[in-house]
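Taking the form predicted on its own, here's one chain by itself in structure tokens.
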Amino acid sequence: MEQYPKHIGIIMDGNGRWATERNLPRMEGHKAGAKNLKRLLKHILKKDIPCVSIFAFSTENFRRSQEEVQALMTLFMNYFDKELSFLIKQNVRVCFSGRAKPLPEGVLKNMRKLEEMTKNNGPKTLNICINYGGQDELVDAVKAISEEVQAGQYAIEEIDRNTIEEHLYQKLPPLDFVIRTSGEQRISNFMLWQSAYAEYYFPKVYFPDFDEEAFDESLMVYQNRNRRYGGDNEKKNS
């Protein structure tokens, strides 16, 4: 079956538990997850999936120990600078969703560099959510719209769904399918607006072990879903 989602989201969960179960430091799990992500992206890019969003670091993740947060920031800085360079050669546009503060300047610098180097690439897009929260994204959108209303650019009665979508962090198609690894069955504030009608799947495998075969199994689950969008159509949606 070749019914692929146009926009797929991946909540990369379970790195720390993967390491703990192997009597390794939690950071080794994050490193293993980063290595797996590169391998997985190469696999996904071979398929007809135009847009992928990955949940790399939430706003709430800053509550973790200072040691772990600092190590993650170093991992991100190096990863964005080196490990994702293959996306430039594969003509993939990279964008980031989330708030800049309090990300370190070194991380922000490499994020901006990667966005700049790939801004004219396409048609495929990789959206990396870092220091991201779905509720924060909506708050920021409301603030931006409010400022434009005060400036006379909008009348309140003109605000609709398109207005909100225009003010989200990135203009992306709606999420069709969201995968959260590790078996945890919650969405954790991930792209709340974009996932209004997304299908969800919760494989019981930690992200470092979520390999190409596991991803293809997830796609088969999606392909057998009947997406009705609130209607009563029993036919398979294409």
Given for the second form:
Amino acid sequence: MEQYPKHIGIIMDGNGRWATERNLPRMEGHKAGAKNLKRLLKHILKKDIPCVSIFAFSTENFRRSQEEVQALMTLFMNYFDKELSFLIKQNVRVCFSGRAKPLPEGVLKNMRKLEEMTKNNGPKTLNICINYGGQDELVDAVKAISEEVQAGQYAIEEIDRNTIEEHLYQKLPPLDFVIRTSGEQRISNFMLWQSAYAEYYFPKVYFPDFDEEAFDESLMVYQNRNRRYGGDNEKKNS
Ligand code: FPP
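Condition change, the form predicted on its own to the form predicted in complex with farnesyl diphosphate (FPP):
Below is the whole assembly, all chains and molecules, this chain first.
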């Protein structure tokens, strides 16, 4: 029987290079990436994979040119309003991870709307990381926990892994498999806590070309990995 990851993460990298190689403006790469994402999500939804997290925009991405950031924000605003509405019908819950500030109000409004419209959906979940950083997520969790300790809700000695998990942006299963397209072999601050035991895969293809077939190939790689969780019993995924 095929073993599917319960939670898969996708770092959608290479849009810019995809465009540059075609002598197109970088934004054309992001548009092609956005089109591919929709196709890919429809494909993934047909499989027994309950949770998908995607890295849409990191806190560091705000350092890009003002022109690119603004164009991306407009793309996100429209995408969350129109392009992801098929998820409502498909009973998928959409949630977001990241800090609200300094996302523009138009983007935040459509994020809240999509979250609200899908909040009773499930069990399939799409988690969109936007203005997200894995280290910041832990900083925010530590701050929230410290405030609760200070308010006398529990003692420092009672803090354990569950306490941290309960204070992350979203309650999600641990990541089993993380794919980063474009051949870069870095985690880039993506879901650090959740990926403690994740398998990683770095296909060379740029995100706009990471199609259904490339995704299925990645799944086969996952299914052939041995996951030991620090133990010595070899547990093959397939
Ligand atoms: C990575 O490529 C892409 C981004 C940082 C932008 C966001 C992703 C998309 C637009 C894909 C669709 C997602 C949504 C939610 C609509 P890059 O610009 O870092 O590429 P490069 O490394 O080749 O420059």
